[in-house]
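To begin, one chain is listed below as structure tokens, in the form predicted on its own.
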Amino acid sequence: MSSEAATTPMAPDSAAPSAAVIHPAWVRVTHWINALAVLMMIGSGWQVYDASPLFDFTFPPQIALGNWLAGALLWHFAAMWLLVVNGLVYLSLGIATGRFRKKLFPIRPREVMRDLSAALRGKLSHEDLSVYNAVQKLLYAGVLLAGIVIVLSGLSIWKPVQFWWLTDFFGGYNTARYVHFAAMTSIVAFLSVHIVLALIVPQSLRAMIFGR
């Protein structure tokens, strides 16, 4: 070997793939503004609910937002416009892309039992975070629904005169406040496994921040 040869500094390897994007900026915007929106609607729905009660138990005033029924709505009704105008965009662009398609279907009942089974177990892989597995895709086509509907129920609920079609395709208003409930359950159950998956797999939440 000449000594050329043996003293030649490597070169960076710039052939070397750079990290994949898992999460391109506008979901990472979109996702975190939703984050935000969705507590402050599930706090001061909580103070709302308070207000007038389904069923035998109120929220503790901790953890409602808005101390009374008036400043409770204000920040229902401005948490309620960053959602719907957020989440058109981000459903807008979830289509338009592609990323819907690609992420979240299809759906397989025997692949979400797989998946299932094997994250009870513990033994769900997390190496290749681009890839949803069964489970996740069926959360998160469930939380985009349960948004929808959560949405609607409210806007049958704030404007039952105006929105009166609306308000009867949910059996009337007290129904529909029922159906506004079991949407915000759902969501809040949804972000219960969400938060505590992104603990457990921190490179998930790392991703959702740098995108890589």
Second form
Amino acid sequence: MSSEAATTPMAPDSAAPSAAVIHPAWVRVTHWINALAVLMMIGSGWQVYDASPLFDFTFPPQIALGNWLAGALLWHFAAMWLLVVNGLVYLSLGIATGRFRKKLFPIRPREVMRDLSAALRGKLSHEDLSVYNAVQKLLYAGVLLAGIVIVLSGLSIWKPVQFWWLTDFFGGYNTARYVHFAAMTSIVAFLSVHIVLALIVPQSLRAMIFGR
Amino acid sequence: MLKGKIREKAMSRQRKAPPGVDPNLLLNDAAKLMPARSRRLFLRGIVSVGALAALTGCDIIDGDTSESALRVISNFNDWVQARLFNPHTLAPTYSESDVTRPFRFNAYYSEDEAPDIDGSTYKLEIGGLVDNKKPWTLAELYKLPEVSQITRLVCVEGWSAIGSWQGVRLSDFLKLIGADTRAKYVWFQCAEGYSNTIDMPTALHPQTQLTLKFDHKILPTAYGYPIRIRIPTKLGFKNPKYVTAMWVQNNDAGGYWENQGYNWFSGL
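Structure of the form predicted in complex with the partner chain, please, following the form predicted on its own?
What follows is the whole complex; the chain from before opens it.
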């Protein structure tokens, strides 16, 4: 879109602002609905985890959602609808509009290494927010994958009889719980980087709220 | 409204408590096991809503709003799960060597508080929409054709264990007593005051079992002597132990954990 704007200097005024839009409305709306759903899912998921921990630790109840197991499960199985319906809208539009293909691919390992080292030295530019660097591409594609894995592994834990084939795919009921947990961990790891960077580059936060 | 319904259920549970069990003591014990907030919610269900609203003002309204919104979605999830439930889909079965040994005791009380039932005087009460309401002695039940299954018990907490259960297929037993299988629910009452309602399609599922044995031996007290209803298509808490009565009926009588906010259908 930006190249189109550059080649048509005589474009009418109304075309100029639309050319500057970084995130169309559907991206912004689904992003913030997703943010809310993910927070509810993770918070209640931590409380559910505490009822039967997989590892030698539990999550402090102060940062978990739902007060006790029944409450957490009510939250988890309510927020899942928001997560899944919103996620399906986002994925469908991302594919149909070609946004995923244009913005996230290709991901080249060499570019990832180059941009990662630049980022770590604080030399990675965020001049043009409409173009993702290779590290961003990798992380955004990766968190999309983690989102798909967490929903499917969650479904396999919720319905290990009706969807026994899905549970089998994740290595059986017990292994599926670890897969679900690992997907949560990778999403939390992504979020900690994502949120810090959004605060360091506030114009990216502005773009996700106002579109530009 | 919702709280009122729950109170009714709690009251009906109290009325049906077996002799020798003080329902008030039972409620107190159960309440102690819950975290503070849920204990409050639980007790709210018992105390008059009007009187409590006057005492606590707005707090109860705020609490009730999110709670009842979440319960509406939980009811929707019951509906979804009933549709996801395929009466022909069997729970995965395992081999003898997969059985978890020792199999875990699990309840809201400790093992030494589990009901100690005298098998010689025990009778399974039958009621509701059935032709033959004659109570069943254990000797009579042990003579019925036996089926066996090695399946996974999945607890609502997340852990699971594989067990070996033997008993009478519940659908066969329902046929035997002339139950109206067009009824919506089967309700189970247990010796310690626990209770559970299940949907008829689940009651008729080929793996739903009126369980009399664990690992080919008479059920030990820890696993629900003399009767456990084993339902491998539902979470563990929908598998009542120490069952003393079974009713076929069209009204949902709720259950011990369901009334406190756990999802009613809880299908796997």
